[in-house]
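Here you get one chain, nothing else, as structure tokens; it is the form predicted on its own.
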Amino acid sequence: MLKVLNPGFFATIQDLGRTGFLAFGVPQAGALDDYACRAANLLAGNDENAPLLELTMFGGEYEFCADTLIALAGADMAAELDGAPLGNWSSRRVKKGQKLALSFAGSGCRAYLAVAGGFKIAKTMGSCSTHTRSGIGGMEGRPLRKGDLLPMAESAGGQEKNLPGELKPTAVPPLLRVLPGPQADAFSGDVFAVLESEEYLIEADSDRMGYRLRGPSLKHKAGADIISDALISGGVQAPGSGQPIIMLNDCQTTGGYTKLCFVVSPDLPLLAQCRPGDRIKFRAVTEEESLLALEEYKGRLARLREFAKEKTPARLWRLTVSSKRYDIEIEEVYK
């Protein structure tokens, strides 16, 4: 078991999401930063789609009730294991009774905590992902609470590893690449020039359903309302205010506002690490450019999988000085 001593700001069980049910009004849900989700699971020796914890802004505190291997990826929350610093984008073995504490994110917004074998959570419509608005998924569709006990699968996991720098994402805030949406012609003037002209601020009332933005107003030719049609993560809606909303994984499956564009999928993990008060920019791209971005992202995932499979010599040491424990990594340097 993993015992929740403090659930932090907003912790939920996620995997890569619920597919095949949008036509029935069931949102995708799933990890907002799918790259960090995959990385944490692979570092823990898991399948990429194993259920793990998504921690938002402030990670909280957890106690391990069994020996296991854990991995952290995503936002850096200054993790400590029994008071000793624990590296991000890495996997480490933990002992029964040890406590993991995660503070406020120094950078980024969401961290992912995986345990070897994943959490033993029943699937709902093929996924363990929590969707709080509908009340389905892990822990019966709610965020974690103090005192929750999460069953962990029995697994030895893989090796202790540190992800190399070239496989870690670039810093946020990002430049988001977008493709025209189905109602792009419902806007007046050169609307993409307006969209690209300045930065947009992420508003405080943003969440897993969508990011509300404040910046240059997008003008409609004849109103913002349309007959509701399909809506997916990455869609950029523009209501009557002209202030865009980027839909995320927990968004509803249909929407009645004009959709100017869609954020290309490789940029959504970077967007997921933005938080209220951050600023983002947009850049319109061609279909060919978006396909190239997708191929580059697939290539990075392939390199991530290869790294996770590699058997590396032991380069991690634990040193105790004056009752404090330190993790030390030894790196070979060649001239």
Contents of the next structure:
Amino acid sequence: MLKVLNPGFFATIQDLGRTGFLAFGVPQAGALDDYACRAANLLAGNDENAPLLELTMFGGEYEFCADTLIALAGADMAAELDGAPLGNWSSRRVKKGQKLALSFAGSGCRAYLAVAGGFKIAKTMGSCSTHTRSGIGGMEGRPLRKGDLLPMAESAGGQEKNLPGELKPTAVPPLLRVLPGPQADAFSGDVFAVLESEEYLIEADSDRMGYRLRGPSLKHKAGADIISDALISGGVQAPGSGQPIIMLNDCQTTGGYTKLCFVVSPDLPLLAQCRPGDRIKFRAVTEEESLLALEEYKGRLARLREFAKEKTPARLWRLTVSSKRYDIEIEEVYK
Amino acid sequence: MSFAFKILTTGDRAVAVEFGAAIDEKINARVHLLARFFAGERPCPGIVDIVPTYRSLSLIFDPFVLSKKELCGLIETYIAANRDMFAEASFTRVSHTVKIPVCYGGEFGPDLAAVALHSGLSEDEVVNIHSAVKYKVYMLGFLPGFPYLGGLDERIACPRLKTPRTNVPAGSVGIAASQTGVYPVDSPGGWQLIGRTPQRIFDKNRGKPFMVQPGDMIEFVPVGKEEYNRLLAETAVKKC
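With the form predicted on its own done, generate the form predicted in complex with the partner chain in the same format.
Let us now look at the entire complex, which starts with that chain.
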């Protein structure tokens, strides 16, 4: 069990999301930062889709009721295990009774905490992802509360790992690549020139459903309403105000506003780490550019999986004794 | 009968097949015909999910498994091979009429008076008109199990609330512009509430979580408060 001593600002159980139920109006939900979710699970020796915790802005405090291996990825919340700093994008073995405290995110918005074997939560419609508005998934379809006990597998361990720098996302203000959408011609003038012209501010009333933006207004030719059709994460729609909203994983499955464009999937993890008050920029790309972006992301995921499979490399030391050089290999060995 | 469709790009992992730009039974029937091809037994690997709506079918795919080009080819080939079927498409699940008991007005329908005032009708007339029609379920969306219905009598159409309520209880029956519907779960909402059903149109713990499906017909049956409470108690017992 993992005991929730303090759930922080907003903590939910997520996996890679619910599929097969959009036709019934059930949103996909799932970890907003696909990359960090996969990284945390892989570092913990799990399947990439295993249920883990998504912590928002302020992580909270948790007690382990069994020995296990844990992994942290995503936003750095200055984690401490019984008061000792714990690296982000890494996995560590923890002992029964140890307490993990996570503070405010220095940068980024969402941290992921995976435990070896994943949380043992019953699936709802094929997934453990929490969708709070529908009241399904995770812990009774709601955010975690103080006192919650999350069942988890007991694990003898596994290898502790630190993700190398080149596999960690770089913290830069995101430039989001977008593909023009089906209703782009419902906007007047050179709407993409307007969209690309300045930064957009992420408004305070943004959440897992979507980010409301404030910036240059996107003008419609004749109204913002269309016959309701599908909404998916990454979709950028503009209601009558002309201020865009980027839909995220918890968004309703259908909606009736014009959709100007779609953020390419590989940029959604960057967006997921933005918080209210952050500024983002857009850049329209071609179909070809979006395919290249997908290829690049696929490559990163392949390297992440490769790293997770590797044993921690031995460290090499070079000693010189009486002008004689010795190469020594030091390997961490766990019982 | 002829028909047209176009395949629209909606990001790097979805396309939408659009059969028209209207809320129309034929167009919707074509959407669900294509949905049936992609639902259940997937015709190829890489189809992740489908979203049938009034006039389009969105297909979400895994771009690492299936390319957009391959998917578009598959759609075009299937429709071309079944042109007659798509042209003649009709979509009504025969004898699937779902009766939904509704207690109109009072605490359950706080906006019934406002709708009556807006329509220039009495509250009873609004209830009679609302419960006289069989509504077709064109699609589910918005929230789990929420049916988008066609067929609201224009006389009782009414704009949304200027300020949405922060919480609308599950089962609330409302009107928004030319639409009527039932809230499946507690949720914020801006519809004009005219009544409430004791039945749950979505219940994750039920064998069949969704009470209605596209193609069904819905009939609202007025019930008094006593009947409402009796049915509510029955629903609660069934849940255990």
